[in-house]
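Presented as C-alpha cells, the chain that follows is alone, the form predicted on its own.
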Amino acid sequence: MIRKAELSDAVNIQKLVNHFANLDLMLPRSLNEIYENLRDFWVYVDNEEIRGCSALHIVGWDGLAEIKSLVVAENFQGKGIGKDLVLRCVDEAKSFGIDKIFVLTYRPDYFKNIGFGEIDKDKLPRKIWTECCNCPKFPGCLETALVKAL
C-alpha cells in the first residue's frame, strides 16, 4: 500500500534511504531533514513496515518540482513499486500546477524507463544548488539530473 507518510514513519523512512546512502547509492538524510519534509514524503507499507519510499520537494513559484529519496527495499524491488512511487509524485505535482519535475540520480536509466529526459545541470535553477553545496561529493558530484514536462 502506498500512502503519504505519517510522524510516525520518519525514523524508518530514514533508516532505509541511509542503508542505500552507505552502500554509495543515494545521498544520505538526517532525522531532521526527514521530519521537517515529511509532507513531502510517499511510503510503500507492507505488513506495516516501510518498504519503500520517495518525496516530492517544490523547489519555487516557477512550477519545478523535485522527486527526491526514492527507494526500495532489496527484496522488495524489480515489483513495480518504485515506478508506483515516482508514478505518486508526478500526479501529487499535477494536481500543484507543476510543469515539470526534475531528479537528480545515480541511476538514470530507471528515470529514462518513466518517461524522464537527460538534462544538463546546469539548465536547471541555481536554487537547486542549495543542498548540493552541502553535500561531501561537491562539486565532483556524478547524479545525472533528467526532467519530465507535465
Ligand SMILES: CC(C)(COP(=O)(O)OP(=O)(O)OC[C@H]1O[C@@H](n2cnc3c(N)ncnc32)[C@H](O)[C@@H]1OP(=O)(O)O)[C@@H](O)C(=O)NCCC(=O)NCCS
Contents of the next structure:
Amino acid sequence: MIRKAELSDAVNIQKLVNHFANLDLMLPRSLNEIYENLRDFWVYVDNEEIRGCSALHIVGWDGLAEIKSLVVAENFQGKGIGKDLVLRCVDEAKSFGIDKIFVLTYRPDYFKNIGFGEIDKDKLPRKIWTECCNCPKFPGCLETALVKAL
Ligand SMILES: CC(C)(COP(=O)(O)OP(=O)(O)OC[C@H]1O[C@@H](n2cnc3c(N)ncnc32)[C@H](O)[C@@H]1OP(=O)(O)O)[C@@H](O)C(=O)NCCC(=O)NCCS
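Return the structure block for the form predicted in complex with this ligand; the form predicted on its own was the one displayed.
Let's see the whole complex now, leading with the same chain.
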C-alpha cells in the first residue's frame, strides 16, 4: 500500500534512505530534514513496515518540482513499486498545477525508462544549487539531471 507519510514514519524513512546513501547510491537525509519535509513523502508499506518511499518537493520557480529520496528495499525491487511511487509524485504534482518535475540521480536509465529526459544541470534554477552547495559531494557530484513535462 502506498500512502502519505505520517510523523511516526520519519525514523524508518531515514533508515531506508540512509541505507542506500551508505552504498553511495543517493544522498543521506538528516532526521530533521525528513521531519521538516514530511509532507513531501509517500511511503510504500508492507506488513506495517516501510519498504519504499519517494518525495515530491515543490521548488515553485518556473512551475517546477523535484522528486527526491526514491528508494525501494532490496527484497521489494523489480515489482513496479518504484514506478508507482514516482507516479504518486507525478499525480500529486499535477494536482498542484506543477508543469515540470526534475530529478537528480545516479540512475538516469531508470528514470528514462519511466518517461524522463536528460537535461543539462545548468538549466535548472539557481535555487536548487543552494542545496547542492551544502552537499558534501559538491562540486564533484556525478548525478544526472532529468525532467518530465506534465
Ligand atoms: C531505483 C529503484 C527505486 C527502482 O525501484 P523498483 O521498484 O525496483 O523499480 P520498478 O520495479 O518500479 O521498475 C520500473 C521499471 O524500470 C525498469 N528498471 C529498473 N531498474 C532499472 C535501471 N537501473 N535502469 C533502467 N530501467 C530499470 C524496470 O525493469 C521496470 O520496467 P517495466 O515497467 O518496463 O517493467 C530501486 O532499485 C532502488 O531503491 N534502488 C536503490 C536506491 C536508488 O538508486 N534510488 C534512486 C535514487 S534517485
